[in-house]
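In the form predicted alone, a lone chain appears below as C-alpha cells.
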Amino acid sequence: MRENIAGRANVADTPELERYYADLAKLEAGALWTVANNIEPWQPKPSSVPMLWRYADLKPYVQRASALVTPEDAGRRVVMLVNPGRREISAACGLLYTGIQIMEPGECASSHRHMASALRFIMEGSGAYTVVDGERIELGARDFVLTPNGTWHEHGVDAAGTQCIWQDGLDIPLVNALDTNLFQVHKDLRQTVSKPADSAHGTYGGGFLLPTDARKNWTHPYSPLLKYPFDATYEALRRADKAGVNSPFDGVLLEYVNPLTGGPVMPTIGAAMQMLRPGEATKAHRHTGSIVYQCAKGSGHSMIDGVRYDWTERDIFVVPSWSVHSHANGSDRDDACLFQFNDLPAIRALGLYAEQGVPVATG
C-alpha cells in the first residue's frame, strides 16, 4: 500500500522492481516498503470485530453438549465463542479465548495444568467447585475463580447440585502466540485435596486486614486470593457508588485485584466489574486492549463503533482494542453489572496502553 505522505512507503512498481521482489522471495526475503505501511498503521486496526452472544441463543447448545460427550472424553466440554476476525486461532478477542463451560451433578473434570492464565465466572447452577493446587473452592452464581498459569486444576459439580454453567476466560491465543503454551494432565488424574475448603479466602479475604506474613510466605506473580465472590463485589460497588466514585466513561468500576500488590490478579489477564446506575449512559472512549464482557445482573446496551448491542444477564460480548465504545443502563429503576476479563495487565507491561475521550453520542 502506497501513501503519498513524507516518512510513508509510496515506491511505484516496475518490471525491474518487481524481478527483485521475486529474486528475494527466493531466499525468503522480502523489501520492508512493500508492506512497511500495512505493518505500521497510523492507529490501531484490530483483526478482531464486536460481537455479541445471546445466551438464550447459546444455552441449548450447552446442553446438548451435554448429552453428546463427556468430560473425560472431551477433556472439557465446552462450547467457545469465537470472532469471525480470529477465527484461525480460536479466539473471542484480540488474543484472548473465551467459551461456556456445563457440568452435571457428580462429574468432574480430569486435574490439568498449562502455561496460559485461566479464571471462571460462574453463570448458573449450585454445587460447582474448583480444585486449585490442593484446595477445593465452593462457586455460586456470578463468583469468579482464578487458575492462573502452571497450577494444578479441576473442576467438578457435586452430586447433591444441580447443572452447573459458566464462561471459561483464557490467554491461550496469547501464549501460543508467544510459542511458549504447554500442557499436562495430573497422574492421577485428581488432585488430593491438601488445604481447608476456600483457605485462601479466609486467609487474604479480609479487604483491608492481611496476614502479617503474607507477603513474605506468598512468592507468585498471581493472586493469592483465587475466589471474589459476587456479594462482596456487589457490596463493594454499592460502597463506592455512594462515596462518589464514578467514571464518565465506565460508571461505577472496580478492578479484581492482588490483595499483596493491589495490582491486577494475573501477570496477563485483568479483571472488573462495573456498575452502571438506574438510567446512566456513559461518555464514549476507546483504548488499546481487548476486552471481554458478560452481563453478570440488569439488561442495558452498548454503542461499539457506532453500532448498538443490546444484552441482559448471561449474555456476553466484546469491545476491540481502540474501538469507540460507551455504556447505558437500559433500566431506571435498578443497576445493572458488566464483569469483564482483558488482557489489560499485559499491555500495561509492554508500555502499549493508550487511551482518548471521543466526542460522539452513546446512542
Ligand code: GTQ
Contents of the next structure:
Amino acid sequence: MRENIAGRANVADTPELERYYADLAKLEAGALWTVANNIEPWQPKPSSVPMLWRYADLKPYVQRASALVTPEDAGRRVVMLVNPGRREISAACGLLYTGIQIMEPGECASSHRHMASALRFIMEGSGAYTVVDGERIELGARDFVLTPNGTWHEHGVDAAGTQCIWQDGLDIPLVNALDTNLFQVHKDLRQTVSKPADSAHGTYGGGFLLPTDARKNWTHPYSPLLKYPFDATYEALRRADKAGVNSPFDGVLLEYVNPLTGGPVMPTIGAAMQMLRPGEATKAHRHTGSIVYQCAKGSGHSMIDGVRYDWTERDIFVVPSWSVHSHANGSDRDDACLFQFNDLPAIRALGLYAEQGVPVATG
Ligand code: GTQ
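For comparison with the form predicted alone, provide the form predicted in complex with the named molecule.
To see the whole picture, the full complex is given below, headed by that same chain.
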C-alpha cells in the first residue's frame, strides 16, 4: 500500500522491481518498502472486530456439549468464542481467549497446568468448585476466581449441586504468539486437597489487614487471593460510588487487585468490575489493550466504533484495541454491572499503553 506522504513508502512497481522482489522471495527475503505502511500503521489497527455473543443464543449449544461429550474425553468441555478476525489463533479479541464451560453435578475435569494464565467468572449454578494448588475454592454465581499460570487446577461440581456454567478467560493466544506455551496433565488426574478451606482468603483477604510477613512469604508474580466473591465486589462498588469514585468514561470502575502489591491479579491479565448508575451514559474514549466484557447485572448497551451493542445479563462482548467505546445503563432505576478481563497488565509492562478521550456522541 503506497502513501504519497513524506516519510512513508511510495515506490511504484516496475518490471525490473517486480523481478527484484521475486528474486528476494526465493531467498526468503523481501523489500521493506512493499509492506512498511501496513506493518507500521499510523494508529493501532486491530485484526479483531467488535463482537457480542448473546447468552440466550449460546446456552442451548453449551448444554448440548454436555450431552455430546464427557469432560474426560474433551479434557475441558467448553464452547469457545471466536473473533472472525482471529479464527486461526482461537482468540475472542486481540490475544485473549474466552469460552463457556459447563459441568454437571458430580463431574470433575482432570487436573492440569499450563503456561497460560486463566480465570473464571461464574455465570450460573451452585456447587461449583475449583482446586488450585491444593486449595479447594467454592464458587457461586458472579464470583471471580484465578488459576494463574503454573498452578495445578481442576474444576468440578458437587454431586449435590446443580448444572454450572462459567466463563473461562485465558491468554492462550498471547502465550502462543510468544512461543512459550506448555501443558501438563497431573499424574494422578486429581490433586489432594492439602490446604485448609478458604486459606487464601483467610490469609490475604482481610482488606486493609495483612499478615506482617505476607510479602516475604509470597514469591509468585500473581495475586495470592484466588477468589473474589461478588457480594464483596458489589458492596465495594456501592461504597466507592457513595465516596464519589467516578470516571467519565467508565462510571464506577474498580480493578480486582493483588492485595500485596495493589497491582493486577496476574502479570498478563487484569480484571475489573464496573457499575453504571441508573441512567448513566459514559463518554467515549479509546485506548490500547483488548477487553472482554460480561454483563454481570442489569442491561444496557455499548457503542463500539459507532455500532450499538445491546447487552443483558451473561452476554459477552469485546472491545478491540483502540476502538472507540462508551457504555450506557438501560435502566433509570437499577444499576448495571460489567465484569471485564483484559490484557492491560501485559500492555503496560511492555510500555504500549496509550489512551485518548474522543468527543463523539455516545448514542
Ligand atoms: O480450564 O484451564 O476454556 O486450559 C481453555 C483452556 C479452559 C482450563 C479453557 C484451558 C482451560
